[in-house]
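Next comes just one chain, in structure tokens: the form predicted alone.
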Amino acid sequence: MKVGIIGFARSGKTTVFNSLTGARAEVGAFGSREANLAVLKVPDERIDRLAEIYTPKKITYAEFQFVDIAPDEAAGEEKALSSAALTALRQVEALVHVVRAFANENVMHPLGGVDAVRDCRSLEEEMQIDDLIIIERRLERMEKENKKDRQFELLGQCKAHIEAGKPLRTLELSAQEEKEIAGFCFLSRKPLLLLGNYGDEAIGKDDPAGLLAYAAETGQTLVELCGAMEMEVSQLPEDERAAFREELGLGEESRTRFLKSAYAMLGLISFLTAGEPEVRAWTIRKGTRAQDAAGVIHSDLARGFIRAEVTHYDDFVKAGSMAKAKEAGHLRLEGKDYIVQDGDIMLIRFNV
């Protein structure tokens, strides 16, 4: 999963970037137009107690890879995005919005004064415009060509839902639908995760940047935190952060609180193999079926899928090994339209 950061300049992104993935990349690089790359292996423990059990070779979490693109300052203070972020961001599957919701006077706000609601507006019509001059454009080409098909008709739904000043994400689309403007990569149909970035003056108290009633009112998901003072916690000694965060009243850690957030908005799930070669956590959208899911760990898999050996982590830990679950009934074959759950264990049995 490939997620972007996004935000006007000295929202705090890279800090966040920072907080959420333990790296160090350099904050305040606003000339920079080289991209901060990480990846963010998501904690699992269910991956560590069949490690426990298995003795594996390789472990493989599951991953997010998290890309932060500095601010064009060049481009125009008013935008958040240049045209080089534009280019980079069609490439992610998600996008989180860092909202800027801490003062501080050595550090301007490029459009004046902060004002969290404001920027959230903002960028979101940033997107929209984008993603309206593509339509546009194709729209025009199409009838210039006389093609007015099918797409034709779904890219003009699409013009007259911005136009009334809605994200593309909030426009309803079967899954056919979905597949015949997935090429164009719009910007405001990718699924959109706020992160407020606070001050430390607002631990504890109850949203004083407006944040959570936008959200609210948009229903978009928030997460809130403190960057600065997260990404200092994130590069301290692993044994030391908990007592650390217990005394600053930081609550759970925020990349969990992150990843959490995440997989609920993008319906995310993790199904697991396990063997002495490898124990590893898949990520899929809720609602695969059990082909495709064979599908994401080799192409292979999903061409020749013949059947699934099933049984649920939950079910496996109580009988104590794979021999067990099967003389309790917990292992199953499941066909190709099985929809995977979340913590199934799976062997594909497949032929090419």
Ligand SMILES: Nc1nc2c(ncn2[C@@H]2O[C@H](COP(=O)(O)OP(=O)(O)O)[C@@H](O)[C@H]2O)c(=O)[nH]1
The other form holds:
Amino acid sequence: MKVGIIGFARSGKTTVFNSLTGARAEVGAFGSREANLAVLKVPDERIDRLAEIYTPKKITYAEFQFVDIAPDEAAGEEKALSSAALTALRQVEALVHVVRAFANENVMHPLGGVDAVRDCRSLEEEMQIDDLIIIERRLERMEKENKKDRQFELLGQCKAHIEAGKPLRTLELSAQEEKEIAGFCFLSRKPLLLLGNYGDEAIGKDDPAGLLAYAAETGQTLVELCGAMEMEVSQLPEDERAAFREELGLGEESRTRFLKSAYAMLGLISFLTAGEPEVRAWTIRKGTRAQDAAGVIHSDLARGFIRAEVTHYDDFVKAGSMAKAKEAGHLRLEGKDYIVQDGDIMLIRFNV
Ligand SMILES: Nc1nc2c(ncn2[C@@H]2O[C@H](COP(=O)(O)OP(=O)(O)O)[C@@H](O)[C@H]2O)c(=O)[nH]1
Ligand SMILES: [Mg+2]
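Let me have the form predicted in complex with this ligand next, following on from the form predicted alone.
And the full complex, kicking off with our chain again.
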């Protein structure tokens, strides 16, 4: 899962990037030209337990890849997204908007004062305008070529939706229609998670920046955290973190809260594979067929799919071993249309 971190200059994008991934990218950086890239391994007790049982050569957790796009000085700061950023973001599967909600006189906000809800609306507008430009350009060309097919109609529908002030992610489309516009990689159609970046003065207060109300009104998901403090804690030795969190009143680890919200919002689940060579978690969307899940492991497995041998993790752990789970009748043979469930341990039989 590839996630792009977006937001206005100095909203704390790099700070949040560091606190979620444990990276040490330069904060307050202006001269950096390179995007920051890091991977967040998804903690998973099931993988830990399977690794104890199988003692595999390799253990692989599910991963979120984060990209914190480099600021573009030439582009100015009134906009959150430069044209270079807009292009880079087309490749990501989901967006995290880091919204500044902290006060700090030494850190200037590009739009003047701190106003978290205004920032949310402005950034939505930027993405929608960019999508609209792409749509209008295409529609114009189609008109010229007199190509008024289904896509023409569909793009017209997208245009009307944006002109009504709404992001494309709230437009209901059939799976077929979704496929037809996928190639445009519309930014306002990508799942977006709001990440409120609060100062320590916000701890214990109820919705100090109005973001919770905004998220409720727009049907979005909000994760609240104190970026600067989280980043400090994330850079402490692991065994000291819990005590500091407690002392600072930070609550549950921000990574865990972020991941829970992200999985729920994106409709993600994990299936597992286990053996001597590797114990591994694979991330898929809810509702994925066994054959498509096999394709996440390797395209050969999807192409030559015969069947999946499936044991649910809970049954496996209760039984104690795969042999015992099988004896107890917990090993199922499933065909290509089986809908994979969270925690399924899968062995794909294939032939190419
Ligand atoms: N007080 C406070 N300052 C923060 C917080 N998050 C970021 N900052 C400061 O804001 C400035 C910009 O942060 P940075 O992460 O580089 O923002 P970016 O431009 O969005 O990547 C830095 O000076 C940070 O120390 C926060 O939660 N509280
Ligand atoms: Mg930065």
